[in-house]
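One chain is shown next in structure tokens, namely the form predicted alone.
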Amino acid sequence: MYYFIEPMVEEDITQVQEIERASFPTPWSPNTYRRELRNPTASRYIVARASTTPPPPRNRFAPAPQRRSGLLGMLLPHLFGDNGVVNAYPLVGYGGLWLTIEEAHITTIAVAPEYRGQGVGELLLTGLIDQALDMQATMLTLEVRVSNVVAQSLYLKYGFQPVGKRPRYYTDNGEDALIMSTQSIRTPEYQQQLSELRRNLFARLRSQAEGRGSPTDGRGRGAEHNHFTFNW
């Protein structure tokens, strides 16, 4: 399988919701999608897609697309078909964030529960990054529930910290969030390891989708491929 990365727009409110039916217990509403959507100078929202097989050249003589993401570059340069349409391809995860000043934050992540588990959030994640580096924000911040461990140490891993607590956050619950951090996204350092994870996220896709299992597990069953099993 494939993915990719493209802007949300209002048409794909729908799919985003039956996502977040199934990933939280308190869905936004479509008005405040489209709030979101129609303010690109302080929110941008993204959307994940699949499609088994490399999507179809786009048209030469079409208009050119929006800006995307990085690795969405690396992965799939030419996402639409003669008809500019890419809606054939489902959409299986979504992500958004906010920007104040200059820090932005991750407002929300989610992927499609049947496909969870394939590296989509990490790939919504870089996106997102791209998307604030793009806003010219220096740092990211976000919320995560305490008790999602696993959601934490891919945070890490993009160089999110812990900073503090939210008590009670969740109203499904009453759990607590934990507050993480990056430090500077614009720095070489950060540029740098960023690339990084970039090309090891990459092969990890790539591999996938020729069928060969994660490149780091010999068995050729990704040792890291349940390591994403959390609602985004």
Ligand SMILES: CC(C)(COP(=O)(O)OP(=O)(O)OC[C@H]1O[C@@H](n2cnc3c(N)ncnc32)[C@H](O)[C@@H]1OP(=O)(O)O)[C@@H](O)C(=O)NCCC(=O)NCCS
The other form holds:
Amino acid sequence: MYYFIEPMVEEDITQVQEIERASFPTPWSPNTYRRELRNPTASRYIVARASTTPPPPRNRFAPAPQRRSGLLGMLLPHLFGDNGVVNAYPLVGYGGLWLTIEEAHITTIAVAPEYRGQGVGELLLTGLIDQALDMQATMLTLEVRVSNVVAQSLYLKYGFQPVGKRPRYYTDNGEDALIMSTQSIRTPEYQQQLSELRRNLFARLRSQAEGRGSPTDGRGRGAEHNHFTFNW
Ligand SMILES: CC(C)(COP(=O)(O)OP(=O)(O)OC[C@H]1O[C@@H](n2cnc3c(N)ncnc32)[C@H](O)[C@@H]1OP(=O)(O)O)[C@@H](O)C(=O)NCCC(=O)NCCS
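Switch from the form predicted alone, shown above, to the form predicted together with this ligand and output its structure.
And the full complex, kicking off with our chain again.
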């Protein structure tokens, strides 16, 4: 399977909600996601999609569905859910962040249970770090349940360190949150660490895709098929 990152659009919210419900005890509502997506200066949300063949380069995707403007644009999604435009590639994970001054706060990251353990969470995290860099953030921070050792291990790998706790932060079970932050993501040292991690990740994704999939188009299959950069 090939995985790639795209910006989240409102039409994705239904699929995002399915993963959200399978991943978190207190899921965000569709309206919360809509509010986030309508505030692109302060927040960025991305999705990971899967493809059985190398997906086309980003600039060959069909243009994103146009959002309706005005009153109709505000009412239709509430009345009918998404507008019926379905992306051909299934959505397998998503993540988002907020920018506060120079700090990017990762608000959410999740992978559909059946796609976990294949590098998708890591691909999403690198996508979020790219967005933080694009928004001129100097560091990243987040909260994670003290019991969530899988997510903590992912964050540690990308240079996050525990810096404090928020006691009884999670309302469903009163669990503490561990606060984890990076040092500056703009130093040459961090950039080098990031490109090394990214190189290893793409090699892993490529070999997984080549081992399992059977792309038939005969094109060379490089890391670029697993991840694109895109203009926001
Ligand atoms: C956390 C989550 C996003 C990780 O996504 P994933 O696609 O399964 O993770 P990846 O396959 O990309 O693995 C990346 C790293 O995560 C950690 N990790 C993944 N699975 C793990 C496991 N079963 N045990 C321990 N660490 C694990 C490792 O550090 C791994 O790096 P490695 O492969 O070099 O060991 C995913 O488990 C998830 O959606 N969990 C539910 C939602 C959630 O808890 N989100 C975080 C909220 S703060």
